[in-house]
Each structure stands twice: as C-alpha cells, then as structure tokens.
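In structure tokens, the next block holds one chain alone, the form predicted on its own.
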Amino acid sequence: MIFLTNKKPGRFKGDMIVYFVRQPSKKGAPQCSDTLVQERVNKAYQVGDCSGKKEECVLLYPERVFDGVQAKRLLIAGLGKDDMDRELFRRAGGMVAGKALSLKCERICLMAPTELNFPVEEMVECLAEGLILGSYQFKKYKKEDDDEKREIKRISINIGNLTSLSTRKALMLGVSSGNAGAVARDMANEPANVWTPAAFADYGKKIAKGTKVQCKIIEKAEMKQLKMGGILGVNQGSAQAPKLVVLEYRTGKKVPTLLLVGKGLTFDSGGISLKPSAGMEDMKYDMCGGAAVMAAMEAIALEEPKVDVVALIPTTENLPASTALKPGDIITQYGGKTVEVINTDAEGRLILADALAYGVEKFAPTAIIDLATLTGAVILGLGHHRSGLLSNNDALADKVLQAGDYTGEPMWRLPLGEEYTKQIKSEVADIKNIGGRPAGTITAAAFLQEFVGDTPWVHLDIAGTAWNYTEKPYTPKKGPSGIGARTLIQLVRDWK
C-alpha cells in the first residue's frame, strides 16, 4: 500500500524514514531539507561515508533523544549530480525498496525532495513505480521460515503541503504502471505446467469481470473453421489446447482503435527443430510478450482511457511429438497465405501472423503494436539493454520510442525493406518462416509485415530484455523484467 502524507516527519514511528540528497558540484556535504538530519549528513560526510552519489545509501540508527526522527532507521539516499529525469526517481524508489526488504522493514516513509527543481507529480509517479517494481518478489513455491519473510506493507511518500489532485493522480498512475510490471513478471515466473494457454484465457476472463473490457476465447474448433494454420500448426505436438484470447476495451465513442498483440508461447522446446537442453528451462519465458499485453490491458480496464484498445494473445506450447509440425511442412495462415516451415523453432511468427491478420480484418485498427520474444539475433545486435523496434510507419515508431524512453524501457529501431523481404521468399509456398542467419531479427519482422497490410504497425522484439535485462534497482538480477507492459500503458495514455 502506497499513499501520500503531509504529516511532520518527526511523527513517523515506523521502521525506516528516507531522505534524499544531491551530490554537490563542488566539495562539501550534500544538503538535506531537514536541519536536524543535515547534522547527521555532515558527520557522515566528514568520515567519508556520505557524498550524495547516485544510489549511495547511508544507514543511521537515531537514538530516541534525537527529536527530529522517531523512526527506527534513517536512510540517506543519494541522487547524484547529473541532470534529473524520471528514471532517476524510478531507480531511487527501487533502491529504497531493495534496502527496506534487506532490512525486513514493513513500514517506511520517503521524504520526497520537493525542494529540487523537478516536477513533483513526476517525482511521485516514478518513486511509486520504482518502489513497487523494486519490492517485487516471487516466492509462491518457496517455503520460508517466519524470520526469513520480507514484505513492505505500508509506504508513505511525504510531499509536505503539496498534496493536490494532480499529485494524487500521479501516484495512481505510478502504482498502476508498477503493478502492471509486477503482474507481467508474475505470469512469466509461473512454471509452464501452471501457466498454460488455459491460464492465459482464465486471466483474460478475470480482467473482463466488472470492467468495460469484454473477453472472448477462440478455441481450437473455431480456429479450424477460421483456418488459423499458424496457431494450429505450432500446437500439433502439444496436449494443451491452443487459445486465442481476445480482449476488447470500448469507449462507446468514435475514437481510434489500437490493436495490441502479444506472443503467448507458454513453453518453447523448439519443436522438431529441438533447442539445446542447456537453458531450456528459460523457455517458459517465451510468453513474455503476451504477459505484457495482458498486464497492460488490466491497467487499461481500470484507467478507462479515451481510446479503444483491442488485445490479442495467441497462446500455445511448441513441443516435439509424432504429430508435431515438421521442417518442410507447408501451412496456410489466416487469410490464405501459405508458409513453408523451414525451422519449427521459428514458431512465434507463425502464431503472431494468424493473430495479426485476424485483428486487421476483424477490428480495422488505427495502429498495431506487437510484442514478442522472437529472435536470438536481437540479443546479438542489442544485448540485454534495448528492445528491437521495427515498423512500417515513422510516426507510430516515434510514438512508441518516446513511450519507451518515458518509462525507462528503451528501444532501438532497425530497418525494414524489400531486400529483407526477398530473404523469406519460398520456392514452394508464398513465403518461408526463416530467411537464414543474416539479419534474423529483421527478416522475422519482414515475415510479420506480410500480415498487417497498410495498417501502421510496430513490432517489438523483446527477446533480449524480457529476462536477464539490464540490472537496475527496480529490475530483478535474474528472471523476467515485465518489459513492455508499462510502455504500452504509457502509449495508450498519450494517444490522441
């Protein structure tokens, strides 16, 4: 629980109170807004323990005679001396959350540095976002003794007398985005024997309950009628039935429609083109695109934006079996385009193609954004620091890039063009599902482009950022990052 307060800090008697300080441009102790706390900062500086560097933490234990602080602990958190931006406060929130968890603090209070030349609303929003993401834990299947349990139960952000409707709204936005990131991580952390296509469907129904979102599940029988050969083909080796989860948020007004599509491969063995066994346990994360879209739709259902949003999550497993899709097979995607399957481990594009073609025809969207852990090639190109972005529309690409920068989920745009499309031409079908090793991320996007027509479209390849993402105070060192959910939410908030 996170809330705003304007009570005097000396009245807080919880586990830890936090003050933020900036690193001075010249020699000298960092400056704090509270004169009594400043005395402690000065002493810590004199012995070389407090400079105000970014993400530096100095922990003090005030005595009861210290009138200024009644909390059990006093944390001085450094903000550095570089230019301030949203990411600085998001990281600061994550840093504080991590420290609180390590100390088993249940109640903490952050003194927002409102004296700094930075919009208080954005400061509050990003601190809240960082606090939620930084305090994230997934221990559902782990037994813990009582003395090992760590949970922050109450967080207050003190902004003095600046509490207003705008700051309360900012807090709500930060909490909403932070929760979405946490939900996406939860889905990805679930084992593949729990988070199945049916689990995706059940969560979609949960989102629709009591909100303006409508949920429809396209089952296997209907997929056969619709001739969704991509989803059905990938599913051939699995005992789990495939699902196409359709979520519709409608305003009831004549407004643009955004189509969000997320790859929902709940486990990817590679199929007949079997992956190496080392690291295959991470292939439960191959549904992170679908998780991001689902988590974003849950936030959209609560925020009720002024734009229509439709989400499609094609979901299945990709497993080897006597019935599985084989290299050399030819399938027919939704809409009639034929595909020669060269490699059954290039399966994500097959299920996305059905969803994209169906979404374009059924909903006539203004714009499309799809997210997928699609290619290992994007990791070779961009590492684990930026998601790959490919698009057929410059204006839409710019909007998504801006949303990513705003939320601390940066991307890098890669090219598309006829020369790459030539790599996926087939001798025996309309196209083939891989174009060889060169430009693997681009040819995968070129494949998807075949199914969006002239609709403005952005493809985000999050294979490098969905897990083992750049280490940040609000990002797990290992495991899923929840990437994409907050970017989608911000894009919808900003859409005009």
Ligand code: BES
Second form
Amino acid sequence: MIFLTNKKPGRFKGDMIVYFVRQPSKKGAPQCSDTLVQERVNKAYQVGDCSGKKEECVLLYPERVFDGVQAKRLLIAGLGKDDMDRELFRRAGGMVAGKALSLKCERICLMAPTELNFPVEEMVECLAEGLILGSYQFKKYKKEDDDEKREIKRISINIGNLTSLSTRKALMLGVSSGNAGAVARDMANEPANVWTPAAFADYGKKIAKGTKVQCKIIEKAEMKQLKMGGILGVNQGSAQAPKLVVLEYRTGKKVPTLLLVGKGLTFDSGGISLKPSAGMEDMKYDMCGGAAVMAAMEAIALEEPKVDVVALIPTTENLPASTALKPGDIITQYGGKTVEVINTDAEGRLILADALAYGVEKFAPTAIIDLATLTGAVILGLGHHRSGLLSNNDALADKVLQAGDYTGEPMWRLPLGEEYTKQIKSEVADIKNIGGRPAGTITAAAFLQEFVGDTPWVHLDIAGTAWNYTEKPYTPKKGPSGIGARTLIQLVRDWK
Ligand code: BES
Ligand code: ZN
Ligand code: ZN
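Please give the other form, namely the form predicted together with this ligand, since only the form predicted on its own has been shown so far.
Now the complete complex, all chains and molecules, led by this one.
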C-alpha cells in the first residue's frame, strides 16, 4: 500500500527512511533537504562512499545522536546529474523497492525531493510506478521459509505540505499503471497449464463485474458461424477450446473508439512446424500482448476515461496433433480472405487477422493498436531494448511512439510498403502466412495490414521486450516485463 504523508520525518518509526540526492556538477558532497541527514551525507562523501550518482545507494544506521530519526535504517539514494525525467524517478522507485526487499523491510518512507526543479505530481506518479514494479515478485509456486519472506507492506511518500488533489490524483495514476504492469506479469508468469484461453476469458468476466466494462466471450461454435478460420485453424491441434475475449468500455457519449487487440497464444509449440525443444518453455509467454491489453482494460475500467475502448483478445494454444493445421493448408480468415499456411509457427498473425477484421467491421474504430509477440526477427533487429512499431498512419504512429517514451517503454518504427507486401503473395491463395527470411518483422506486419483496411493502425511487435527486457531497477532480469500495458493506459488517458 502506498500513501502520501506530510508527517515530520522524525516521527517515522519504520524499517527504512529514504532521502534522494543529486550528484553535484562540481566537486562536493551531494545536497539533501534535511540538515541532520546532510551531516551524515557529508561524512559518507568524505570517505568516498556517497557521490549522488545515479542508482547509488548508501545505507546508514541512524544513532540516538541523530536527533529525531527513529527509522531503523537511512538510505541515501543517488539521482545522478543528468537532466531529470520521468524515467529517473521510476528507476529511483524501483531501486528503493529492490533495496527494501533485499533488506526485508516492511515499512518504508520516501522523502520526495520536492526541493528539486521537477513537478511533484510526476515525481509522485513515477516513484509509485517504480515502487510497485520494482517490488514485484511471483512466488506462488515456491514454498518459502518464513524467514525468507520478503514483502513491503506500507510505503509512505513524504511530500511535506504539498498534499493536494493533484498530488493524490498523481499517486492514483502511478498506482494504477504500476498495478497494470504487475497484473500483466502475473498472467505471463502463470504456466500454460494454468493460464489457458479459459483463464483469459474468466479474467475478462472478472474485469466486467461492477464496472462500466462489458465482457463477451466468442466461443468456438460462434467462431464457426462467423467463419473465423484463423483462430479455428490454429486451435485445431489443441484440446483447449479457443476464446475470443471481447471487452467493451463505453462512455455513452459521442466519442472516438479505440480498438486494442492482443495476441493471446497461451502456448506456442510451433504446431506441425515444431519449434526446437531448447527454450520452448518460454513460449508460455506468447500471450503477453493479450496480457497487456487485458491489464490495460482493467485499469481503464477503474479510471473511466473519456474515450470508448474496445479490446479483443484472440486466445488459443498452438500444438501439433493429427488434427492440427499442416503446412500447405489453405484457410479462410474472417471476412473471406484465403491464406496459404506455409509455416504453422507463424500462427500469431492468423489469430490476429480474424480479430482485426472482425474489430474493424463490428466496431468501426477510430484507431487500432495491436500488441503481439509476433516475430523472433524483431529481436535480431532491435534486441531486448525497444519494441518494433509498424503503422499505416504517421500521426497515430507518432502518438504511440510518444506514449512509449513517456512511459519508459520505447519503440522503434519500421517501414511497411508494397515491396514487403509482395513477399506474402501466394500462388494458390490470396496471401501466404510467411514472407521468407528477409524482413520477417515487416512481412508479419504486412500480413496484418491486409486486415485493417484504411483504419489508422499501429502494430507493436513485443517479442523482444515482453520478457528478459532491458535491465532496469523496476524490471526483472528474467521473466515477463509487463510491457505495453502502461503505454496503452497512457494513450487512452491522453486521447483527444
Ligand atoms: N511466438 C513466435 C515469435 C517469437 C519467437 C517470440 C521468439 C519470442 C521469441 C511466433 O509465433 C513465431 O514463431 N514466429 C516465427 C515466424 C516465422 C515462422 C516466419 C518466427 O519468428 O520464427
Ligand atoms: Zn509461432
Ligand atoms: Zn507465436
């Protein structure tokens, strides 16, 4: 639980109190808002332990002499000397959370450095996000000794007399985004025998309870009626029924409609075009696009923004079986386009195509954003540091790129074009599902583009960022990052 406080720091009796300091541009001790703490900082600086550099942590034990302070520990956290931005405070929150967890602190207090020239609202919002994401753990399936247990129970952020409606709202926004990232990580961390298409459907129904969001599940029988040959085809080898989760948030006003689509492949073995067994366990993460969309919708249900948002999560497993789709099979996607399936491992685009075509026809959205762990090729191009962005609309692309920068989930745009679309032409069907080795991320997006018509659309390929994401204090080294959820929430908050 995170809350704002204006109590005198001396009255905090918890496990750790945290002061933030900047690194001075010239030689000298970093400066801190409290004169007594400053004495300690000076001493630590003199012996060379405290420079204020970014992500530096100096742990001190306040003694009696140290008037007033009753906290068990005092942490001096460095903010560096570069220009301050939102990401700096997110990372600072993550760093404090990591330190608190490793020291098994249950109650901590952060003295927000309100003396710095940075808007206090954004500081609070980003510290909260970083604290939540940085203290994330997934230990459900591990028996733990009681003395191994680590959990931060109460976090106070001290902003002195600056508590106001706007700082409280900022905290709420930070908590909402942070929680969404954590929810997306939880879904991804669950193994594929637990996080099934049915689990996605159940979560959707849970979001709809008591909120303005409506949830409808398109079951296999209805998919057949609707002729959704993509998701049905990919599902052919699986014993788990496919689901298309539809979540609708409506304001009841005449406002734009955003359509969010997320790939919810709960396990991707490759199907008959079987993947190598080494590392195949990671393919339980092939639902991270769906998780991001689902987590964002949960936040949207609580935040009640001013735009309509519809979410579609096509979800199934991709497994080999005598009933499975075979290379060379021709399927018919929703809306009638035929696809020659050259490689059954290029399945994400098949389930997304149905959802995109259905979404365009049924909801006539103003804009579409889809998220998918779609291609290994995006990892070769961009590594684990940026998601790939492809779009048929410059203005929308810029908007999403900006939201990504704002939330610390950066992207890089790749081109689309006729040359790439030509790579997916088929001799026997309208198109085929792979375009050969060159430009794998682009040809995958070119495939999706066939199903969005003229609707402004952005595709995010998160195969490189959804897990083992670039190292930061608030993202786990290994495992799911929860990427995308916070960007989507930001986009919806800012949508004009
Ligand atoms: N889910 C994978 C993409 C993926 C690969 C994500 C590695 C994360 C790490 C997707 O369904 C897939 O298998 N794509 C193929 C496409 C190919 C057959 C054209 C790929 O990228 O190898
Ligand atoms: Zn695949
Ligand atoms: Zn896949």
